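Shown next as structure tokens: one chain only, the form predicted on its own.
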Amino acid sequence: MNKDIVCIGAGYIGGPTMAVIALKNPRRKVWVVDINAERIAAWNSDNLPVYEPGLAEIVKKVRGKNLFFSTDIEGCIRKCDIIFVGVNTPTKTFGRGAGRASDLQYWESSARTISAAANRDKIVVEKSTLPVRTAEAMEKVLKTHPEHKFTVLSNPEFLAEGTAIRDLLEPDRVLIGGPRTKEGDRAVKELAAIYGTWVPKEKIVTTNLWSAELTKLAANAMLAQRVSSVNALSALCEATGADITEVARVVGLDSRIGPKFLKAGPGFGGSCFKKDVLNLVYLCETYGLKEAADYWNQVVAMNEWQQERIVTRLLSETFHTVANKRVAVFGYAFKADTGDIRETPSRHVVGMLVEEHAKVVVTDPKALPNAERDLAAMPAGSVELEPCPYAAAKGADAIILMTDWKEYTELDWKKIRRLMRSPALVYDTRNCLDLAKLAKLGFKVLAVGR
């Protein structure tokens, strides 16, 4: 067996993961392949298709040395004996399970490509987030090969966008699930050796295949549940005069709970949380666990309600109308330090503001190109995109801070106050601004849960 690696899928998983693996395994050649030639060209340029702090620096160190980006999927499969599959697995929009189940058409296509191109035995590593027992289906596809054997492992990623490189370099754990066979044990050791060049042995956890697949869904569902729980409490805080930042701080001091994911805000977004929770809902329904399905479905419902609450509260502070008022939305990415807009809460808030006939202007340090495509279906002229936050604030009646970019906390808010119309409203949905300072500058301030 050679030491070379290929990853099918050059997106948010494949690019950063393979860059770090190449950095830490200089004796291995690592390929990232994709059918999208434009994306591969971007990976080979100075303008990477994925923004992550620290990613560009690593890519520059190893690209062309032992990290390569290519559209030659079949050729790279033949070169390598370890094949990661990191293709997109979005929620189905059609047929049975639409809106809940994972769409596995790209995953199945990759499995068939591996089977057709393989020239010897291979280790196939599931990297995408997949429903439990998907490896069984992959094995059925790969077993159609008349000569070669394939060992399928599950190695789910636990990356948070904005901190993906740090998560890769200093992971809480690396999870590898494999079949309980001689071939499976051997494949698990091969994969563990790749991570073992920089990850402490005690942080590399091995399980059976099905536990590894379900663990990723379970982890994201539990984190999403915390977000929805604290946002439900934020509504109660607003109704009673309590302060969600104080409540969350004290609750987080309980060692059994901890402080992470207890920050109230506009709700979770990104490529994983909603998709994975809905996938869990569908799995529960499939196995006849209606009550469990209803429970997890409520986590998503609470998330959507939080975004409706933001607009409802804004309307209550603007004489119940924002018609023909300029509302500046600061931040379109679903979180800071990424340009990713998948399932971003900003989209839903902007949509509701447009329905209220507001004049919406959106600004964001990294996400405007994606936002332009995302908002193309909005009525013509209803949304303006502006890279400069000061220009976005000029003439605005209200600012809604939707993404906690560091750039926004460092703005000259005194200057922004002069640019806005009176009364100038700032709605901090991320609880990251100094509200007392803003109030002294003459702003009317709102914050989630306060």
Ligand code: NAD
Second form
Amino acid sequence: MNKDIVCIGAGYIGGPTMAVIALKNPRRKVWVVDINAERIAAWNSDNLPVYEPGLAEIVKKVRGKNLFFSTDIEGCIRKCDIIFVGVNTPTKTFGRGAGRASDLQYWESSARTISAAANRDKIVVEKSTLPVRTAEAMEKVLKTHPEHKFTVLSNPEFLAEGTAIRDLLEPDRVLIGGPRTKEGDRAVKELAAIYGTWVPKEKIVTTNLWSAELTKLAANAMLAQRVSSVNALSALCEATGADITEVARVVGLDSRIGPKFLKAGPGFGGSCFKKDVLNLVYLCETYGLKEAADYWNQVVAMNEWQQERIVTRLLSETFHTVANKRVAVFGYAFKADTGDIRETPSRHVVGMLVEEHAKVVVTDPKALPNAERDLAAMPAGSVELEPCPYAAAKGADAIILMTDWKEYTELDWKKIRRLMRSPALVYDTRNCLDLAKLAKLGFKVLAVGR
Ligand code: NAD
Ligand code: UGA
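Okay, that's the form predicted on its own, but what's the structure of the form predicted in complex with ligand NAD?
All chains and molecules follow, beginning with the one already shown.
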């Protein structure tokens, strides 16, 4: 068995994860392959397809030495004996389970490619987030070529976008699930050795396959549930005069609860929380656990309600009409420090504003190219994209701050006040601005949960 690694899928997970593995394992060759030739070309250029603080520096160090990006999927499968599968697993949009179940077509086609291309025994590592017991199906697909032995492991990824490199370099834990057999134990050891070059031993946790697969869904569901819980409380704060930033701060001082993931905001976005919670809902339904399914479904429903609430409140502060008013949306990325706009709350808010006939202008430091594609279907002339926040604010009646980019806290708000029309409304959905200071400058201020 050789030590070289290939990852199928050169996306947000495949690229950064393999870059760090290559950095920390200079003796191994690491290949990242994809069917998307454009994406591979971007990985081989100075303009990487994924923006992550610290990523470009690592890629620069290792690309061409022991990290390679290629479209030769079959060739790399033959070359390498450890195969990660990091392809996308979006929510199914058609047929059985549409809107909840995972669409496993990309994962299955990868499994078929591995099975057909393999020239000897391989370890296959699920890096994508998958429904529990997918490894069983993976084994069945791989067995269509029984001349080679495939050991399937589950190694879900817990990195968050925007902090991916830090999360990879200093993970809370690395999870490896494997079959409890001799080959399984050997494969788990092989995989643990890759991480063991930089992750302390006690942080590499092993479980059975099904626990590993379910843990990934469980972790995302628990995180999403915290966001929905704090957002549900933010609605009650607005109704009662309590302040969600104070409530969350003090609740978080309880060491059993802890301070993280208690920020009220426009609701969770990103490619995974909604999809993974819905996947859990579908799994519960499949196993006849209706009450458990309803419970998790409410986490998503609460998230959608939060974005509606934001627009409802804006309307109630603007005489119930934003028609023909210029509304500047500050931030289109689903969170700061990423250009990723998948499931961004900004899209829902922009959509609702366009329905109200507002003249929307969107600005973002990193996400405008993605926003342009995303908003292409909006009615012509309804949304303008503007890289400069000052130009976006010029003549605006209201600013809705949707993404907590540091750039926005550092703006010259005095200048912005001069550029806007009165009464200049600033709606801070992230609680990251100094509202007292803005009020002093003459802004009318609103914030989520306050
Ligand atoms: P992505 O869409 O950015 O990347 C997936 C890539 O796989 C695409 O470039 C696509 O072209 C490629 N692909 C699809 N089918 C292929 C095939 N048959 N052969 C070769 N390449 C193929 O997705 P992502 O954000 O990297 O997510 C991938 C998986 O990782 C998902 O299951 C996701 O839930 C999980 N995950 C993502 C994150 C994250 O932060 N984005 C974090 C943890 C886990
Ligand atoms: C999340 C998880 O944090 C990762 O562990 C996981 O690997 C990843 O999903 C995945 O499976 O894809 P990510 O979506 O990149 O990572 O970003 P988060 O920092 O978790 O934020 C998700 C959303 O929740 C963002 O829209 C963020 O603004 C929102 N959020 C987060 C809040 O509104 N309040 C908070 O207190 C925290």
